[in-house]
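Next up: just one chain, as structure tokens, the form predicted alone.
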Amino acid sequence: MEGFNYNLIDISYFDLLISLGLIIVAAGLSRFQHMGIERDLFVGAIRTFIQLLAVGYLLKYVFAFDRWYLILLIIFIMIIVASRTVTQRQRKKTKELPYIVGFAMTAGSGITVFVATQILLQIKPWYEPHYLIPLAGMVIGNSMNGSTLAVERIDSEIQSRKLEIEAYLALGATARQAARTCIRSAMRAAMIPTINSMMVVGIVALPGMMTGQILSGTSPLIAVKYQIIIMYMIAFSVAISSFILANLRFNRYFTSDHRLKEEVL
């Protein structure tokens, strides 16, 4: 059962404009309930249209050009944008945050994509864009969400547990020992959305890549196998990224001689 023999229905630009009616209805409900998010909805809809259309044309060019350095450049840009997004969502925007977020996401996503493409799928050549770019995009996107939660949680945990941490330090604990509960809580917060998705995938929701493969004519069984690998990839990447990020982020709150920095709090 290799696939289904049918022609995928093309979508015209006029169809896309008609689909904008869904956003108009959602904005109408917002206005009716005085939610005040109509502008955000329309801006989001316009950005979605422009960004995805631009990416579509860009990927069409990249797939045709087929050069490894161009593909790595696109992935590098993904990580930069994701790192900036994580930083901008934080209340405490420190100068080193974009760098540690970028490092954590590069490490987590890089290891994950390497294992998936070179060990599991064994794609040839290694930079095959039809595999590398979509897989990297999904992994980086989920790592971004996990990293956002990890940074927010460890900041708030250290702030709220200040007295507890100082008590540990007074008893002779190291900074890492005193912040262990905060690090653990940050990683747990980062992992919860992924675990929730894994619990209900295929029952409550059909993931985007799986749905796209089925719509394109791929056998549901093949699509399911790919989706299983992707879910495992996402869980691994978020775990690695949040682990690195939480362990790097907590250092900004402590001095080299294991004292809490009051001025940072």
Contents of the next structure:
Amino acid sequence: MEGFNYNLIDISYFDLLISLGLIIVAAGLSRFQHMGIERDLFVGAIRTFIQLLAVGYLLKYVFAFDRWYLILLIIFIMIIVASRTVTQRQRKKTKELPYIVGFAMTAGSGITVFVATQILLQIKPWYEPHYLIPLAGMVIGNSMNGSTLAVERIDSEIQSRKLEIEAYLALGATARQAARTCIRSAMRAAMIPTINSMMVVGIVALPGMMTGQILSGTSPLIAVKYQIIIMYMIAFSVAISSFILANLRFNRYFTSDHRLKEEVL
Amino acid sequence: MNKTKIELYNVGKTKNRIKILKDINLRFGSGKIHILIGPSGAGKTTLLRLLNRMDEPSSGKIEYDGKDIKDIPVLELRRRIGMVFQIPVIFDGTVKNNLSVPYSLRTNSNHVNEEDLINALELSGLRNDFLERRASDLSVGEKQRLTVARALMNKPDVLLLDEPTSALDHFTGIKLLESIKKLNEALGLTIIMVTHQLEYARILDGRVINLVNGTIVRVEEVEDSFLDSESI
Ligand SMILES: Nc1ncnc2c1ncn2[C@@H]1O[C@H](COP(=O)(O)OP(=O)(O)OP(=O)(O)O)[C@@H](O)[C@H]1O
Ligand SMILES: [Mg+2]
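Could the form predicted in complex with the partner chain be given as well, to go with the form predicted alone?
Let us now look at the entire complex, which starts with that chain.
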């Protein structure tokens, strides 16, 4: 790998303890200003510490163990946790929601990660965890946010547009035709954060992964190229998963003979 | 030719364990004007929505031209039996866009016959220079006429109207009713209209079906019912 002659500074646990001092100062400020967030601040700091350290050890083990099934299992767990998060964010949790979210995200991130690792980067072996896990994590995380927005938006659109939907149905529209505006609006809502971040990337914010790569000694140009691919991957997978999701979700509000269900009305 | 168009046999509707319609038996003759009248909460809207399958009856059977409406493809049924809602719902774009919707739903194309557009506008009492106007700019009365014109674009046999005048002032309401009466006369369109004002029934000169508490209390020609109400 091309890179700088650059000595990566390891961070000792003592260093981490010192950085905790920053949190203590922030908490002091909260105390002083009666903001009442000291507790949350400490809990957040401790959770950050424990969760990230645990993941660090886990990944270290997984990378060393280097078996394809373990890596796929981890990606599978990521998708489950992400689907649950999307579901829990919704006010209308229905039985089928975790499944359609899981399906939409598996399809969206699956296609994306496959194209990126097998066709673009051609990683060897095909499950090389140093690539597969961070890329999958990145894509799944963004699909999760996109999916949350898509479900939320289609639910609220159908509620608020039910008169319009019924007007369409009464003119002989199918359920899909009647919900078309709602489906579009859900996909747009899911895509907007991704599009925004593509617009300003590098200007307003340096993406976390790129920063990390640069910090750990990768040439900025390589880091940037990776980041470009990642941005495209994210856009693609959010588009695919929100498309699938909106199209599956709207169905719940209609009967097979193109009626809006009574609980909606 | 006195073909019976819509028949209801023992139709009931229960929602949330509340019986809204009880055992309704009715016949809506073709080419006539039928007025569903009754106090608020009587079940008029509920009944109307069963006729084009915006809702399903909980019991009983509805026939259209001798055929169970469940056996007619629902999209086709809704094109035969058009519906105009209480509050006009206007789609984005121009009047022309709105009128093109029924056609584009069927064919995925927007090239509607200009003549059909003008025809629908005139039948519903709108001037034909309205075509390029933005539909959201219309007055409420004009919007309601637009929804009538839009329903006519499917060339229906029956038009269901759920208190189409309720968002309109008295004068505009009566003008709309006159247009509706003309539709019946000019096209032979069967009209089934919900209202709770007996005066509208007289203007339309139709058969009056009186619905109270989910049951039909009487069916009468307009003259009788009008006399009745004056004698009360
Ligand atoms: N989902 C529901 N659950 C329980 N009751 C309902 C439901 N929907 C409607 N109803 C009741 O059914 C009755 C009939 O309603 P409907 O809308 O048909 O009345 P209406 O005759 O059209 O009245 P209005 O003249 O006020 O429009 C009302 O008492 C209404 O409260
Ligand atoms: Mg009503």
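The term rigid core refers to the maximal set of C-alpha atoms that superpose within 1.5 Å between the two forms. Numbering follows the first chain given and starts at 1. Small disclaimer: the values here were computed from a predicted structure and weren't measured.
A hinge is where C-alphas change from fitting one rigid part better to fitting the other better; between these two forms, that place among 180, 99, 55, 31 is 55. For the chain modelled as two rigid parts, C-alpha superpositions between these two forms yield a turn of the smaller part by 11°. For residue 42, the CA shift between these two forms after superposing the rigid core equals 3.8 Å. When the rigid core is fitted, residue 23 shows a C-alpha shift of 4.3 Å between these two forms.
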